[in-house]
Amino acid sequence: MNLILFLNDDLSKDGSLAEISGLRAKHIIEVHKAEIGKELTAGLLNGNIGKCKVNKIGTNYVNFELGNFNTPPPPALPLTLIISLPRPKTLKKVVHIASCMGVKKIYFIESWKVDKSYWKSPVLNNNELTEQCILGLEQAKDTVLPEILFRRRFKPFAEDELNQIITGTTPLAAHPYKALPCPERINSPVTLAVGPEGGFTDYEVKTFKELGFSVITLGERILRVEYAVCSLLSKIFK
């Protein structure tokens, strides 16, 4: 936690104080070594960054006095991420990584190789994913939550939405086979589609190509989805 992110429910009515309890407070007490009067970097959810001062410390809470929050959060990564829904544990990792790296719009889609049972996982609950987003934001000293969207059927998504999503962007589809090397240092908005570990199906690749996507690869090694996302973003926006 490189930044304490205050949620709306943490703030007093006049916005001059904030209080955090539970595991978040435990982390602040044990890791940040919070003590009365200590100043820490903080941010307001979807708002600016500033400083706060430890006001009170209890057994399960920390109370803060808020200073001026005048510093804007870091700029968002100019990217829309489209990714085949991974297994639940990997989903949490992907959301954490994407939030940390500045992605602000993520579509999780159903491709043919997605296990249908993944869609029934409680991890898809908004609260669990928001928690991962917040952890990523606090790590990266950011405050703006990404928008997370789910699309169950590939063909309607491709036919009805993809054209609009990719307008004004460089559309790329990451696939481990018969693809171009991943481009580097793109200085314009990007739409990036990432498939399962085994890649998209031939039909899905064909659909992306027909819509104008360039099919790219990181090489012969097959990476776990979360590693692939991190590697792709690092290379494209190096």
Contents of the next structure:
Number of protein chains: 2
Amino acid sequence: MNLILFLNDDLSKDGSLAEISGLRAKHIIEVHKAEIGKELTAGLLNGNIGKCKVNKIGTNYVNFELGNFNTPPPPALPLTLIISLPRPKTLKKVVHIASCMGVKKIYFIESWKVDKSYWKSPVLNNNELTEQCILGLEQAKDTVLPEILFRRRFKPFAEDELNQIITGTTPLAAHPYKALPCPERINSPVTLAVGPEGGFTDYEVKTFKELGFSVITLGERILRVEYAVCSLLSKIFK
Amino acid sequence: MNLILFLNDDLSKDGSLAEISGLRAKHIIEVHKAEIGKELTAGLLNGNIGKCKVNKIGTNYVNFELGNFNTPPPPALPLTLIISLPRPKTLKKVVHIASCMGVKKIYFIESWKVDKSYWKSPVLNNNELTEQCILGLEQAKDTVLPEILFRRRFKPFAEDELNQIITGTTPLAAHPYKALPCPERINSPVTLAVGPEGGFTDYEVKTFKELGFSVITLGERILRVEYAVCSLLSKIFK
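Beyond the form predicted on its own, can we have the form predicted in complex with another copy of the chain?
Next comes the full complex, and the chain you just saw is listed first.
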């Protein structure tokens, strides 16, 4: 945690104080070694960054006095990420690294090789993904939550939505076979589709190609999905 | 696992059969859905890549018939990684991603902000790091184990060894302050030093600079060490 992200519920009515409790408080007490008077970097959810001062420490909470929050968060990546729903543990890691790196819109989609049981994971319906987003933002000193969307059927998504999503962007589909090397430093809006372990099917690749996607690869070494996302974004953006 | 890595002990005397047991066998049975006669990609530790055929499946083992192993492993990254010893959980992740990406030499070093308790972790002395290397190689379809070295004191390492290590390489030290943007596509030998959470101290940065290291950064977003390594390597090498 390189920044404490205050959620709306953490703030006092006049916005001059904030209080956090539970695990987040524990982390600030134990890892940040919070002491009364210590100044820490903080951000307001979807807002600016500034400083706060530790005001009071309880057994299970920390209270802060807020300074001015005048610094805007770092720029977002101009990227829409479309990714085949990975296993729940990997899903959380993907959300973490995407949040860290500044992605603000993620579609998790069905594709043929996605294990159907993943759609039943409780992770999709509880607060765990929002928590991962917050951890990612606190790690990277950002404040703006990404939007996470789920699309349970590939064909309607591809036919009805994808054309609109890629308008004005460079559309890329990462797939390990018959692909071009990942382009570097595009630095303009990109739509990036990432397949499941085992890759997209031929039909799915054909669908992406017909919509104008270039099929790209990181090379012969196959990385776990969370690292593939990290590596692709590191190459595509400066 | 995109390749089954056979260790020397897995092979029959004449090298025509291999047998694995325990967790690795379980993975091949459950995830790869091994069936008798099924052909899988395999590699020989520090050797070539080829095919093997499932010969026999027991409750706790899988036996394979080996084909020809004629394909060399993918090229290594021309990189020596020097990294401040991270917490044990992160250490395993760093070893995994470095193995995946083709790093063949890693020094874990002391630096001022390394928590001294990390040096007492059992992870440093048991087989867990070798297991992580093997998992990384199996993920990336490589066979060559990286060499992992520990250097418990910064000053003697810097004074007595570092000069030799960096000879013929571009020496880079990743540090988030007063740094140049990470260079891209160097594609020639590199020595990359990565600091602990909280960064190197001024003295450590000065030591690296005096030896000829350029101080570089990934930008204002601070990534967890394992992702920082992934991102740096993705930028530095094509």
